[in-house]
Amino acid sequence: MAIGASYAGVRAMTATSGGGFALMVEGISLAGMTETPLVIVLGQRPAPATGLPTRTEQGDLLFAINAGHGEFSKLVFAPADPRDAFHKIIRAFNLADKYQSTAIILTDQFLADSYFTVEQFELDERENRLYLASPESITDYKRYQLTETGISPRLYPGQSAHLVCCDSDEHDEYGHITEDLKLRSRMVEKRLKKFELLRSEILPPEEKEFTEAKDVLMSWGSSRNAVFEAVDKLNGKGNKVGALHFTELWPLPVYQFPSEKQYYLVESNATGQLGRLLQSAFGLHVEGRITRYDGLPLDCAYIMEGFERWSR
C-alpha cells in the first residue's frame, strides 16, 4: 500500500516491528527494482521469532541494511533520541524522494516507551522538498532513463500527459519488461550508481571527548545517553575515554578512525553488528565489547562495568 501511494505522488511511510518487517521484506525489492521511494520504521525487539516483545534489542541493523533480494541503494537511520528523530524523518524522506530508494529508521522499544521532555522542535528549518520531474521540461520521458547519477526523471501517473509505465521485472528506459542482457548490466550498474551519491549525504558520527581520548566507545542508535553518561563518569574517574555515536548507519558515513586509540562496541545485541560493518568498511580492530542482549537497555553502569572489565 505505501509503495502504491508514493509511485501515485504522495510521501509514504509505514511502521513495524521484526516480526512484520521480515514479512515486507519482498516489498523492499520491489521499491528498489521501481524506484519507488518508501520509508520504513522498524521497531527492534528481541528475536527471533516473538522473542520478547515487550523488551528491547538493537540485533536488526544487519537485517534492515541487507533487507531485499538483489543489489539495489537504500538508507539506514536510527535516531538516538525523539528530537533526533523528528530531524531524521524529515531527512529520511527528503533522501528517499530524491534517490527513489527506500530509507528505514531503527527504533527499538526503548525508545518507544521512554518519556522525554522536548522545549521545541525547529520547524522553521526543516523543509519538505520534493524532487518530481517537471512535465513542462519533457518530450521524451523515460521513467528509467540511463542518467550519470542513476536518478532518473519522476513523474507520478495523471500528472501530465505523459504515460508512466512502472515493471517489477527488468526494464528498459520506458519501463517495459527486457531481457537485453546488456541493458540489464546497465540497469543494474544505474541502481547502484546512487549509493555513492547517498553515502556523500550520510552525517559524521557523533564525538564526545574525542581529540584527546585514548579509549573510545562506539555506539549507534538510543544508546547515546547512557554512553555520554557513561563517558563523562569514567573521565572523572581519572580515564581518558570518548565517544563515536552513529545515528546514520547505511550507507556508512565517511570518516578517518584515528590509528592511535582503543576502540569498544557498545551495542544491544550479542554480535556487535556495528562493530562488523566497521571492520569490513574500514578495517577497524575492535579492542573490546559490550553487549547486551538480555532485554534490558544499556544503561551508565553497565557501560561502565564492560569498559572497565576490558580495559584491566
Second form
Amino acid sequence: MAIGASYAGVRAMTATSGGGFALMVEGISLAGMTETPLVIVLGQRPAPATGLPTRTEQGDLLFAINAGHGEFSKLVFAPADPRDAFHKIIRAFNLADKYQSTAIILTDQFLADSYFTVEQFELDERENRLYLASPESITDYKRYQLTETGISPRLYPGQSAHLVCCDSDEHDEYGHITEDLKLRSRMVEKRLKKFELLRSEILPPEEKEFTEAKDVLMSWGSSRNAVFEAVDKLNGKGNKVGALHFTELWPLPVYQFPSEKQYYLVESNATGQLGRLLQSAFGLHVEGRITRYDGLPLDCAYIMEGFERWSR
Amino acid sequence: MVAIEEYQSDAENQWCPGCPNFGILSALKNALVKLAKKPEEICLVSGIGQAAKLPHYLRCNFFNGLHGRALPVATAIRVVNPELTTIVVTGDGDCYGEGGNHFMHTFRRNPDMTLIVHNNQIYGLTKGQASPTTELGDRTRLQFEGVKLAPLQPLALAILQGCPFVARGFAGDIPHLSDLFVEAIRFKGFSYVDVIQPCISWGTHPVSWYRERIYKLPPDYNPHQVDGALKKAIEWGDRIPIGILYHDDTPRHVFGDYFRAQIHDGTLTELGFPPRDALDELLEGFGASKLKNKR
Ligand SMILES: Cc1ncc(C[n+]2csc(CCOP(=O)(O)OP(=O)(O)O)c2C)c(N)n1
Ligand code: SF4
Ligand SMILES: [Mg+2]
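Starting from the form predicted on its own, produce the coordinates for the form predicted in complex with the partner chain.
First the chain shown before, then all remaining chains and molecules of the complex.
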C-alpha cells in the first residue's frame, strides 16, 4: 500500500519488525524497479524467526542493506537516539524522493521502546519537497527517461495529461515491458548510477575523541550514547580511546580510516555486521569485537568490560 | 466525450492471436468511452500474468506491479486520489492464488474501485499449470493425471465476505461485458467482475464448451439476496450464469473515506507540506516546550 500511495503522489512510510519486513522484501525490490520513493522503519529484535520478540538486537544491518532480489540502490540509516531519529527520518524522506529510492531506517527494540527526556526538537530542515518534475515543461513524458544522473522526471497520475506508467518488469523509458536486451543493460546502469551521486550526500561517521585516540570503538545506531559514555569513562582511567559512530550506513560514506589506530567493533549482534561491511568496503582490519546478543541493550559497563578484556 | 482511439496504445501486444483477452480489452474500452473517462483520469493496476499485461494495451496511467499484489497498491492509489478511476486487472492465478490474502481482505476494506479477473482457469503465461479455478480432474501440462484439488469458489467467497458488487461476464460476449464493466465502475464501493476467458493455448475446455453452457441471468433475477446469489455463484457445469450476481446498495464504509474526512476532503496530493508554524505547533503538542518555558 505504501508503494501505491507513493506512486499516487504523496509521501509514504511503513513501519515493521523482522518477520514482517522479511515477508515484504519483494516490495522493496518492486520499489527499486519502479523507482518509487519509499521509507521503511525496521525495528530490529532478536531473530531468527520470532526470536525474542520483546527484546533488542542489531542483527538486520546486512539484511536491510541487501534486502530485495536484484541489484538497485537504496539507503539505510540507523539513528542514534530520538533526536537523531527525528532529523534522520526527514532526511530519509527527502533523499528517498530525490533519488526515487527506498530508505530504510533501522531502529531496534531498545530505541523504539525506551523513554527519553529531550529538549524540544528544532525543525532546521530547510528543504522539504517531493522533487517532482513540472508537467508544463514536458512534451513527451517518459517516466524512466535515461538521464545523466540516472534520475528520471517524476510525475504522479492525474497530475496532468501526462500518463505515468510504471512496471515491475524491465521496461522502456515510457514504462512499457521490454525484452530489448541492450535497453535492459542501460536500465540496470541507470538504476545503479543514482547510487553514485547519492553516496556523495551520505554523512561520515561521528567522531569522538578521535584524533588523540590509539584505540577506536566503532558502533552504529542506538548504541551511541552508551559507547560515548564508555569512551569518557575509559579515558578517565588513563586509556586513549575514541569512537566512530555510524548512523548513515548505506551507501557507505566516503571516509579515510587513519591506519595507525586500532579498531574495535561494538555491536549488538553475534557476527559483527558493521565490521564485515567495513572490511569488505575499506579493507579495514578489526582488532577486536565487543558483541552482545542476549537480547539486552549495550550499556556502558558492558562495553568497558569488553574493551578491557581485549586490551589486557 | 472520449473517442475509443484515445485508448490506443503503441505497446506491442504479446497475447496469442485470437485470445479472448482481446474481447475483455474491447469491452473495457467500450465501458470507459461510455463513462467518458479520459486516459489521464484512469489508473489501471495489475500483477503478473497474461491478463496483468492488459494495462500496456490501453493508453492510460498504470502500475504493473508484483505477482498477486495489485490490490493493495490500487487501494492506496484510490485513497490518495479519489478522482482517479482505479481498476485492477488480474488473472485467476494472480488474484486467487498468490494474491488470495489480498483478495479476501479487500472485500472487508471495500475501497471504491473495480476488480476485473480474467479467469481462464489456468496459469497461461507460465504455459499451462493448474490454477485455483482449474476443475477437479482436468488434465494440464503439469497435472498429467488430472487436478486433485477442488477448485476455489471465488464468487461465493466474495459474496460471503460481503463484497457489495459481484458479477460474472464472458469474454465472448463483448456488449454484455461492456455493460457489466460500466455498472461495476459506476458502483460506489468495491466491485468485482470475474470474466470467463477461455485460454485457447493451454485451457482445459474449448471456447465452444463455454458457449454451450453460458446463459444470461433473467431480468426477474433478484441480485439483492445473498442466498440466491450464492446459488448462482456456484452454478457450474451444465449451465453457467453471467450477469450481476450480487448487488448490495446499503450504505457502508468505503476504505479511506474516514481517513480523508479527518485531514482533507479531496485528493491528498493537493495538501502539500504543512507551513512551518503548523509543524512547530505540532511539535509543541508533544509537551516538550511547556517544560522548557517553565525553566
Ligand atoms: C512471486 C511470483 N511467483 C511466481 C511467478 C511466476 N508466474 C508468472 S505469471 C504466473 C501465473 C499467472 O496466472 P494467471 O494470473 O492466471 O494469468 P494468465 O497468464 O493465465 O492470464 C506465475 C505463477 C511470478 N512472476 N512471481
Ligand atoms: S496463453 Fe491463453 S490466455 Fe494467454 S494470451 Fe495465450 S490464449 Fe490468451
Ligand atoms: Mg489465468
